[in-house]
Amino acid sequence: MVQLQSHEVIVVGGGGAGLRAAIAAHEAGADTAIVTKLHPVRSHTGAAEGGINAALRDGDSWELHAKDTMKGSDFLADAPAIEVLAKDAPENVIELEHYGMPFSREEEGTVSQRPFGGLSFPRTTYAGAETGHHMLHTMYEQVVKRGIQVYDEFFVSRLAVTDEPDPTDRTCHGVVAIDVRRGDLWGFEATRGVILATGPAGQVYDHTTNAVTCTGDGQAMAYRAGVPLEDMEFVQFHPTTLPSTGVLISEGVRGEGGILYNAEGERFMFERGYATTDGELASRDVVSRAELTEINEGRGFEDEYVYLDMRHLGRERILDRLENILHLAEDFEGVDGLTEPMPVKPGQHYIMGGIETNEHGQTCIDGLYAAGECACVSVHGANRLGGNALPELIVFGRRAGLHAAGVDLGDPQIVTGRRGAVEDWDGTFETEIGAVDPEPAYTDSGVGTDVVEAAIDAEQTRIDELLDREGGVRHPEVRRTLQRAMTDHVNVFRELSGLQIALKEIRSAREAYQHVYVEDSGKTFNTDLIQAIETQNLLDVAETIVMGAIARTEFRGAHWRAGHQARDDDEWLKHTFVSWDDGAPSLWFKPVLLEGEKTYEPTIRSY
């Protein structure tokens, strides 16, 4: 049975960005609802451990925060976005504190701040080693307090978008979702705007800090509807994940003074010259490459990991600020962090790229917004600094909610879509790319409710085809092929030959996906069906990562290319975009915006 609901603002996703967007839209007077495939407090924001960067103390400033962020981005972030983040973060953190978030505090009662990698000032506020968990619960309380409608365990699988030839002329009127508990399709009309806050796509890799639900749903839906994906080649590998599972060990351990050493007992960040000033608190891309170099050159433990040691911090400090880390190390590696060092290695953690937006969260499609990790405004550029993800969620989630509700935030400085100074890539790929059998992700039927109803019909057809197919390929096989290809060939160190192999493997996985069938024919909690749809999303997103990685022939931030071991500002001071183009992806560029209230001149990036 099909259900149809209407609200002014629909927020897709109940993590940090989604909750903050919903609160802002509601406070601006809009009838707002959250549609999420997980209960909000189970969202992946809860796995964020480290903290929230904000210039709160004397001696710090938004200008310093912006400068650190631009340097950390390897000068590929947009100045207007960075300045919004740095200026708005303090107010947003104070607001969280007023909501009741239990920040860690100093003895005199002020909110604690600690050093993080790439920061020139200790500006990372935190709540033990469970900052994201506390942030989620704090904001969910505000959602409940305000009576905002939450449709949880509703998997949004399609946008309701019109079909004008130029994506910049299209309009989003709502979304289609599967009621996971009952199996029915629901249509949600949004009379003012849809905000995608669906989080990351880390499941394109098999060793990741991301939860199994992080499958790039928002990116894939927006991409197929005509919104370009920006800078997808820039994938962050966190230097401290547990080898057996990929579970994250917070940068807070190093922020408190934890040290890294190799099998020869060397504190290699200093002794091997990787970061002679900042050591373990260099930028994440620098530390991850250092660790893998140590492992690859035979100075790792069991040829797999290095050690992270926090024993010298003392029991009292560890239990006060890092207790959760003790539990993770014990539960997943059998290590007591009070008396033993912890094994760590780099693991996929974050994608700097995403759905292209401006600083108000708007995409090039009218009525469609994005915020959080699924989006790229671009505050992170080629590399994200630790502690900058959570302020991005609340700063740009809030702005997207306000703008979608009709609040005038002024004229944006960032232009979205294929407009302005656009440059087409003149290269080619060895492998055919794009959909094997593309279908339109938009509809030509009317406006408003008509568009939503047409989208429901199209989605029902897709689901029926999956459910009616008898025999063929199981989606876990397709996903494993994809994840192996990405982990083996699109990792910290990248070579052209490996990238080309990955693109071929993705093509093979796409062809196999045409024969995917859903074994579970039931309607109630049909996770087999949900995961089959998620796998298609992962295929689309992964392909854009590899396309950008092949095209960008330089070494910048998290993107390391064999044979191109220098940052090339003359040629590559520009953003990469991939457009779906009815299933035939195209790659193009636009220049980076280094001019905001301040001007940011590219300099040598060293720590």
Given for the second form:
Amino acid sequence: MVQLQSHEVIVVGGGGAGLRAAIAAHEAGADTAIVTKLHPVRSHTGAAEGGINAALRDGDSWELHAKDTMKGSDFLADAPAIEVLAKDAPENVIELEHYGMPFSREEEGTVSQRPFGGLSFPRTTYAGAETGHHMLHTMYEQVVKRGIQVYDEFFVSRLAVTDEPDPTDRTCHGVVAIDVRRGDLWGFEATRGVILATGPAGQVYDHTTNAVTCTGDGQAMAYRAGVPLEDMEFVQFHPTTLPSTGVLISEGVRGEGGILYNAEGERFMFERGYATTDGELASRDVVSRAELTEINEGRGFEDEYVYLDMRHLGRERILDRLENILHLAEDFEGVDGLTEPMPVKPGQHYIMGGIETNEHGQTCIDGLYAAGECACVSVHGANRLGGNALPELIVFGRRAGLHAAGVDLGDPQIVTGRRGAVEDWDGTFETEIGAVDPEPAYTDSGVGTDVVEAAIDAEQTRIDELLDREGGVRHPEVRRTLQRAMTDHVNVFRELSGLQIALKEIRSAREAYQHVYVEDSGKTFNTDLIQAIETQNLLDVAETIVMGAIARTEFRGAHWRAGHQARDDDEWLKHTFVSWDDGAPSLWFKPVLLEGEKTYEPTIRSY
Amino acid sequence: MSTHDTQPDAAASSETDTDRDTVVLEVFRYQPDDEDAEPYYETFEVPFEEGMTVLDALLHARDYGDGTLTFRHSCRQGICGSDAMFVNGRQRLCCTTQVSDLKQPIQIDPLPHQDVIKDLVVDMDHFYDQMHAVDPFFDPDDPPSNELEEQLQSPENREKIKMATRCIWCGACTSSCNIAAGDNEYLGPAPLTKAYRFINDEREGDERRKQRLEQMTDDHAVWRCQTQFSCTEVCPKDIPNTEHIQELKRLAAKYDLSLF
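Can you swap the form predicted alone for the form predicted in complex with the partner chain?
Zooming out: every chain and molecule, the one shown earlier first.
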């Protein structure tokens, strides 16, 4: 049975960005609803540990925050976006305090801040080593307070977008969702806007800090609807994840003074010259490469990991500021962080790229917004600084919510879509890319509910096909193939030959997916079906990562390429874009914006 | 009872086979879409790996065995609260429970005292309703007027509410509580801990505190707790729920005597 609902603003996803967007849209007077595949408190924002950067104190300033962020990005972030982040963060963070968030506190009762990697000032506010948990729950509480409607366990699987040839002429009228509990398809019309806040896509890798549900749903849906994905080759590998599970050990450990050493007992960040000034608190890409170099050159433990040691911080400080780390090390590695060093190695953590937006959260499709990790505004460029993801959620979630609700935020500086100074990539891939069997256009350029109903029909067709297929390939197998290929070949160190293999393996996985069947034919809570659809999303997103990694022949931030061992500002001060083009993807570039209120001259990046 | 062997090369083994290379799971199954659906137990055998959690074992059973096996899970690190289940007779988070710590076969049931939707998935609506019933949101008497003005909170006060703010809404506590099982209106441990968190937050102010204490004196609030400590024992975040409720009883008594 198909259900149709209408709201002014539909927020897809109930994590940090989605909740903040919904609060903003609601406060601006819009009838707002959150549609999320999980209950909001289950969202992956809750797993964030370290903190939220904001220039709150004397001696710090938004200008310094912006400058650090630009340097961290290796000069591939857009100045207008960074400046908005740095300027809005203080008020938006204190707003969380006003919402009751239990921040860690100084003796005099003010919000504490600690040092974090790549920061010139200790500007990371935090709540123990479980900052994301407190941020998520605090904002969900505010959603409850305001009575904002939440459709939880509704899996949005398609956007209702018109089908003009040029994506910049298209309009988003809503979304289609599966009611997970009952199995019905619902159409949600959004008369003002749809905000995608669907979070990460880390499940394209098999060693990741990301939740099993971080499957790039928003990225894939926006991409297929015509929005380009930007800078997808920039994937952050966090230097301190537990080897057996990929569970994150917060940068806060190093921020508080934790040290890294190799099997020869060397504090290698200093002693081997990787970062002679900042040591363990160099930027994440720098530390991850250092660790893997140590391991590859035979100075790791069991050829797999290095040690992170916080014992010298003392029991009291650890219990006060990092207690959660003790539980994680104990539960997932059987290590007591008070008396033993913790084994760590790099693990996939964050994707800097995502759905292209401007600083109001708008994509190139009218009425379609994105915010949070699924989006790329771009504040992180080639490498995200620790403590900059959470402010991004609230700053850009809020702005997207306000704009979708009709609040005037002024003229954006960032131009979205295939407009302006566009340059096409002149290379080719060895492997066929894109859709194996492109889906026919399903909607005319109608309005409102017509478009939503056409999208429902198209989604029903896709679901029926998956459910009707009897026998074939099971989706976990396809997902494993993909995750293995990405982990083996599109990791911290990248070579062209490996990237080409990854692209081929994604092609075979795509072909295998044509034969994927869903074992569970029931309507009730059919997670088998949901995961089959998520796997399609992972395939589409992963391919853009590899495409970007092949095209970018330089070494910048998190993107290290064998044979291209220098940052090449003459050629590569530009963002990579991949657009779906109805199943035959293309790759192109637009220049990075290094001029905002301030000008950011690219300098050598050392820590 | 049926047996599902998820090891492609392993010979069929009996359900009592508990050698260290194999994990035997006895899993509650209920597939409501089947006509005349009746619950049953199904046996899964999965290969043991060092460090394997109960969630890992379930995922293996599903992904290499039976794709219809249904359970909630997400973060796999004990923070999203999705995978609380009844494992070997006790409420636990599957993702933080090591297989090697459990006696085999490992029996996995959905959380007791909640309606089963399918297999190990329970209806959480009542739990959420009870959480929402305590006004689980910060609501100060005098909100700051300046956008950059922080409400001060002493480290001691933050420490006092710290454990209570760790709740991940997994529902293990309420599921373990005999009183909650017999009284649907009883707020239950997690909602009371949530109330404790706000009642003791010095930033909120006296007026709001009084309203919150008023609710604590209700027939189905703190006085229903019989201090059996089951909620405290099963809490995966080590929250001293019972202690919190005891303190709320003292505050509620004072409030009743108009000592505030």
